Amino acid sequence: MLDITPLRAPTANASQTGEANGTSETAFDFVGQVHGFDTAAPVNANTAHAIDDAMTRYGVLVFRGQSLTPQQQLDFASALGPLDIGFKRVAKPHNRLGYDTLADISNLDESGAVASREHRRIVGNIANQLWHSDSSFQRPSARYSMLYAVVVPPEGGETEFADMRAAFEALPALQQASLRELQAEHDALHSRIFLGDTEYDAAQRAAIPPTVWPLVRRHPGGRSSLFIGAHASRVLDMTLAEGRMLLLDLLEHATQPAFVYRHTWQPGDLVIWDNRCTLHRGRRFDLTQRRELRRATTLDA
């Protein structure tokens, strides 16, 4: 078993509503802190259990203090699953961390330095900013996503979730209905050519084509989630313009603060999510300041 307490943390928009200092504090229902666990140890058949058990109940756990190096990590997240490369299938950024299952989720450039803005991967960055779900756009989709904390900066930079079970549950029932019999287009250049990185050859666009998945998929704990986000492109049997409207109405419903849980980073945090029932994104930081996290993600399989 392990030792699991929901997090209490500054609400989402607390610092937006007038609340003094963002000490307003909510309880998150979908957010579990896990005490007196060493990430860095060999995980075994019976723990690996435990953590989908608390994944299934939660949806996002939070481990603090922990000590990981790049292979420590890998190895916590191939006991939970198959790891995926996602991105890295379309476009062959430098491989700083050296392990292609290993994102280097930073604003470094290939030396370690902090990138110049003009730098490509900066547009990586800004990409994180929009809310998705990790490699949406393939099958099999990801599963869990384990990100690691090794330099934060001084201000900004948090991770936001949010809680896509919760927000169809808040649909009413008629909406929910509609939405079942929908199915959407993932596609893994969407976000990227909307904020402009449009130099992909061909090759580059054929590695992962666009996949299709119903706008609600049942998670395998029994609850209905929605499955939209910044790789949704397109609602099939819908125009362009309703179907991205409908996707944008839908984001804006399931973004509420009511299920949104905003994580302050600290170095040797290590959050995991469930991508098949949260979104998540990055917020804005100060790009002359090093921020180096990495993460390592399994497959649905």
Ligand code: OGA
Contents of the next structure:
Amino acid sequence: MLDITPLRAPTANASQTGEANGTSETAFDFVGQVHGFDTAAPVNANTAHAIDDAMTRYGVLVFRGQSLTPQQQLDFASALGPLDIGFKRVAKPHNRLGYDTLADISNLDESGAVASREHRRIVGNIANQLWHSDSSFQRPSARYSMLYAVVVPPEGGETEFADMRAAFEALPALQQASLRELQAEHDALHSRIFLGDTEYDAAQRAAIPPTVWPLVRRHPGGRSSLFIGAHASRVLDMTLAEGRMLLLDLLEHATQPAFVYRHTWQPGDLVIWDNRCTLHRGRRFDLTQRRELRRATTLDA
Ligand code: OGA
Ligand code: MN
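Compare with the form predicted on its own: the form predicted together with the ligand:
Let's see the whole complex now, leading with the same chain.
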């Protein structure tokens, strides 16, 4: 029902390390580009099923040339599941877009001007540059995130996606088996505190208590997937040091160029990813340039 072509764009890193363009036939099969689809149109149950099926197969879907108002983006997202609020339960720097369920992924202040680097919300932009799975710090966590580009900077500011199913499957069987026994705690403030953003009061710290997830989760499509990223703060039944080192090692493995797709944004792009089986991160850009995206997210419920 959906017209999809797999995307095989290598990351810049992949070409630098000599993994030639397209040599790895399946490496980017977790990303599909959808053609001839208008995400502003109402989504019926059949279409929602078709998107679910495609997401189960791919993990990331790219729709180009879209034109979405905030309400249309939320309507599209709502057709795919209940909406997530995520970190806004801890901190609401401002609500420029006027919807609790639409995340303002921009470097703009409440007036719509480029925010100064010291502005409180810029730390959120930078936290998004750490590999993560949206809302993995809560239960239910996020299922699909839908990020829509309005204004993109002339350089940088790409978003990268890493395939956690392929990464898990590439591990030796013995390591896969031992990882299946482990669980990690995910904490909403872990990455913020790492970045030096520590000004949260007791109520904010209590707003989203840490939650525990298996390190390996089974995806509805039947494949297993690593579940890690910047919110994972410790591994249960391990010392802090040993657990954090394990998390860092797994992240390094799972974000090798062979597992990563880099999306270079054009205004009008809508990208959907499955947070259960991918990690993502934003890339650096000149913070004095305008970058304006909007994200709607569904709960894995
Ligand atoms: C997000 C996110 C990264 C980016 O919207 O969830 O992590 O490139 N964005 O802005
Ligand atoms: Mn994110």
